[in-house]
Amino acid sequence: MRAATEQVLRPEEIPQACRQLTEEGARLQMAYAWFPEPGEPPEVLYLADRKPHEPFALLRCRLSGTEQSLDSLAPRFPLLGWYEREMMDLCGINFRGHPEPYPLVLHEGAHAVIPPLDPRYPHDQMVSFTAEPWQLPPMEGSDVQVLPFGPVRGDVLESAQIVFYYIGEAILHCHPRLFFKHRGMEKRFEGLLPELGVLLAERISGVDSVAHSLAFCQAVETACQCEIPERAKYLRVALAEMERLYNHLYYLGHLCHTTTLKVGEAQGKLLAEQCKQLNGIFTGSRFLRGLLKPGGLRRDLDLEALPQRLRKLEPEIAAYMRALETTNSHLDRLMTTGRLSRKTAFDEGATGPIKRASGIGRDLRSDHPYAAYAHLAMEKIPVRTDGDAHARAQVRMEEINNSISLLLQALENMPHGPVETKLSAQAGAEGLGWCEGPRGSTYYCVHFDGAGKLARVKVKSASFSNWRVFPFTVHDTNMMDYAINEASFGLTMAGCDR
């Protein structure tokens, strides 16, 4: 696969190869499977991030036709646990010795005739369901109570069921049941041309439209060996930072909502709204959709007046963040809430502001620069070590300052010229693309079929990674802090469920 160094291995060689990569300083990012030919055994691929500025590493193994199974790596590399369960549900692969061999994506009562991601599975056929009881982890103790919260929750929260085991207000265990809104987005890419695939990518998570479409476009461009024009690279940076800016401001406002700081909530959401209005004025889309395409941008953008509007807004944003950091009632609810240790963040696959708040200073914009980030001066990556809700808010506040700086640099150094180049899909090509979105790292792996159409698109979203990490911050906490803790993660269900 282009953009990664590749090893083709036998199934029994995979565990040792993964151990060797991690011993060399690499971090596993994801695993997925695909079927190169209908009716043929699947391939399983493992992606690892090496040290900054080094190529990604990809391990590939083809399973045999007699036994589609592998040894589970989840006991050694916990972050792979969900990816292996996803492959069990959607690709029909068995992972021997998995510590949690339960369905993840397909809930109880799902009956798929063949694995849904098998190319032979009909695109227009929904998985049939029958009513079956769902299983909960056993919990001993006469005083322990069980509270299923959701999947329909109050306010505007997306569908998710959080099952609490608790005594009084003390939470002993948190068991999330997600994927109620699984839409089969990866299946929907099959058979599409890249020009249509980008429209699907930017709708996976509405508030991460640029992150998903940018990672997808770069994966396609890598597969097709397409170099986009310089102006398009700078415009992509501008759009990505505009998306980060309104997301982080809305995040701060919503966090104030959970701490009952009503004035802070109103101010944060007003600033986020003003940023979205700027998006609409300068691009025609408040959520920055319909702008990117494989090969560049769909059309040129006139952002000449944006720096003036942004500089006018900048002092208001700075004053707002200073006020938050001096409001004791707000800080008191954030400090020590939902602590995530560095080890757990690393082992379980935390990403974005979540991992940086736990002491892991990695950011794809500087570690593996894309678009025009290599030509811009990026401030020091914000890192905190406390790993609590306050640290996660502080990281995002510093990222707001970084985003404004990067956005102004991109606008001031914007070259003239075309914004798109012709792209020709190559039969059988494969490519990897990535983007550091507002919630963390987003990866796309694309595989083309013999006709130059998409045969398989794997999406690694930030919320999928961070939802796996989140329960570790809930155990042994209390009910009063739960809403604050969840808000401090800035999760989306759409990005996780896909």
Contents of the next structure:
Amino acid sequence: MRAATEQVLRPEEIPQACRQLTEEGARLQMAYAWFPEPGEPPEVLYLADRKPHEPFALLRCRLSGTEQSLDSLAPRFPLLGWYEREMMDLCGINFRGHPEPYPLVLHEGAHAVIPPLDPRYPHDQMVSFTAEPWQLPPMEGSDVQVLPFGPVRGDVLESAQIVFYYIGEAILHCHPRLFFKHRGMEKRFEGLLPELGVLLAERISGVDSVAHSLAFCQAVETACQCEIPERAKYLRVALAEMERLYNHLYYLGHLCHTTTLKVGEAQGKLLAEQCKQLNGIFTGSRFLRGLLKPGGLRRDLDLEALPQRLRKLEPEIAAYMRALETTNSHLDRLMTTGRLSRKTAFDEGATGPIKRASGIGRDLRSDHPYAAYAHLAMEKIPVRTDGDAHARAQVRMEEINNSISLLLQALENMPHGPVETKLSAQAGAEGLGWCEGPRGSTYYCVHFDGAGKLARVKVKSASFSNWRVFPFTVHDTNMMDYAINEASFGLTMAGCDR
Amino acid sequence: MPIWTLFGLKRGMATSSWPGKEDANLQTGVLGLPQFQPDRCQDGCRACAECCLPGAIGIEPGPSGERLTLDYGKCIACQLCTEVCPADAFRKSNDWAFGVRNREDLVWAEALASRPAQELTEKIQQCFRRSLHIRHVDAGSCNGCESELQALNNPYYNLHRLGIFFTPSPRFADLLLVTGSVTYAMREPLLETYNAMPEPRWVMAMGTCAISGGATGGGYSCAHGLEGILPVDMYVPGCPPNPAAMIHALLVLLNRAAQSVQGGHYVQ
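Okay, that is the form predicted alone; can I get the form predicted together with its partner chain now?
First the chain shown before, then all remaining chains and molecules of the complex.
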């Protein structure tokens, strides 16, 4: 696969190779499987992120026809646990010795005739489903109560069920049940031309439309060895930062909602709305959709008046963040809430602002620059070590400032010229694309078939990684802090469930 | 705390006076669903139908050769048809107020029946007068619709001023607002919520996914929106519909605004 150094291994060599990579300082990012030929056994791929500016490492291994199983790596690399369970559900691969060998993506009681990601899976046939009880951790003691909260929750929220084991106000254990919203998005890419695939990528997580479509476009461009024009690169940076801006401002407003700081909530959401309105004025879409395409941008954008609008907004945002940081009632609820240690963050796969708030200073924009980020002056990556809700909010506040600075730089240095180039899909090409979205790192792996259409697209979203980490900050805390803690993670369900 | 009181007072009021006054609806520049002018269409050109991911544009044999069909209930406003059409038969537009009471009104009709756009239903006026409580259920969306629904409570749109509220309990709800294409796992919770609502009750399909599945309908885990699952009283296509389009649709449901679309034609 282009953009990564590959090792083709036998199944039994995988554990040793993973150990060696991590000993060299790499961090595993994800694992997935696909079926290169219909009716043949699948291939499993592991992606690891080496040190900054070093190419990504990819381990590939083709399973043999007789036994479609592998040793589970989850006991040693916990962050792979969910990826392995996903492969069990969707690709029919068995992982020996998995610590949590239960369904994840497809709920208990959902039965597919053959694994859904098998290319032979019948088109438009919904899995059969009769709800079955699902695996919950056993809990003893007469005082312990169980509260299943969701999937339809209060307010306007995305669907998910959170099961609490609690005594009075104290939460003993938190067990989220997700993937109610699993829409089978990865399967939908099969057989599409890349120009249409990007429309799907935009709709995997609505508020991360740019992050997903950008990672997808870059994966396709890498696969097809297509160099996009300079202006398109700068415009892509501008769009990605506009997306970060409205997301982070909304995040701050929503965090105030959970700490019941009413005016703070109103102001955060007002600023987010102003950014969305700017998106509408300058791009035609409040979610910045319909702009990116493999090969560049679908049309040129006139952003000349944007810096002036941003400079008007900047002092308002700064004053808002200053006020938040001097409000004791707000800070009291955030500090020490939902602590995530560096080790747990690293081992369980935390990404984006969550890992940076727990002391891991990595950011794909500076570590593996894409689009025009290499030509722009990046501020230092904001890092906090407290790992609590306040640290997560502070990281995002600093990112807001960095975003505005990057956006202004990109607009100021915007080169003239075309915004797209012709892209010709190559039979059998493969590519990796990545992007640091508002919620963290997003990876796309793209495989083309013999006719130049998409055969397999793997989506690694930031929320999938962070939802796995989240419960570790909830066990042994209290009910009063739960809503604040969940808001401080700032996750989407759509991105996680896909 | 006093700093926030001062902060709020200094900031002043942000709420838009739309739709009371026909001034800014805050959607400047926002693209809506494409405009269709079939008389410009060139014979034998299938460019638009071929690039339409959700199949909103189709081709059927007509008396004089092939003819285009258009269903706004499937349109995800991706604007691709407006970019590939060589004859400008599809054009970008700002037509976003697309909420309709009948599904047929989203399907392009060659000739419009002369019936007026939906008579006022007295029943809804008697039941709800000027207040409405909504229970929202996310049945498998991309979070775009939720983001815009959440925006309805920001100071600009301030939905409460119109007497419309979100309620956590289906027992207090008059309207079930559904987003998403209805996954196999959300089907039961959705029906349970509906069954927990007292009658009379209404259902709104918000966003193209909830109407027809859009780009995310079908496959191994999704239905085609509310088709065949629940009776729908109000359809709001868009991907996602913007907050003003959502408010407009709620007001159309309450007979407080006029429907803009009939037989797929957008009337100002």
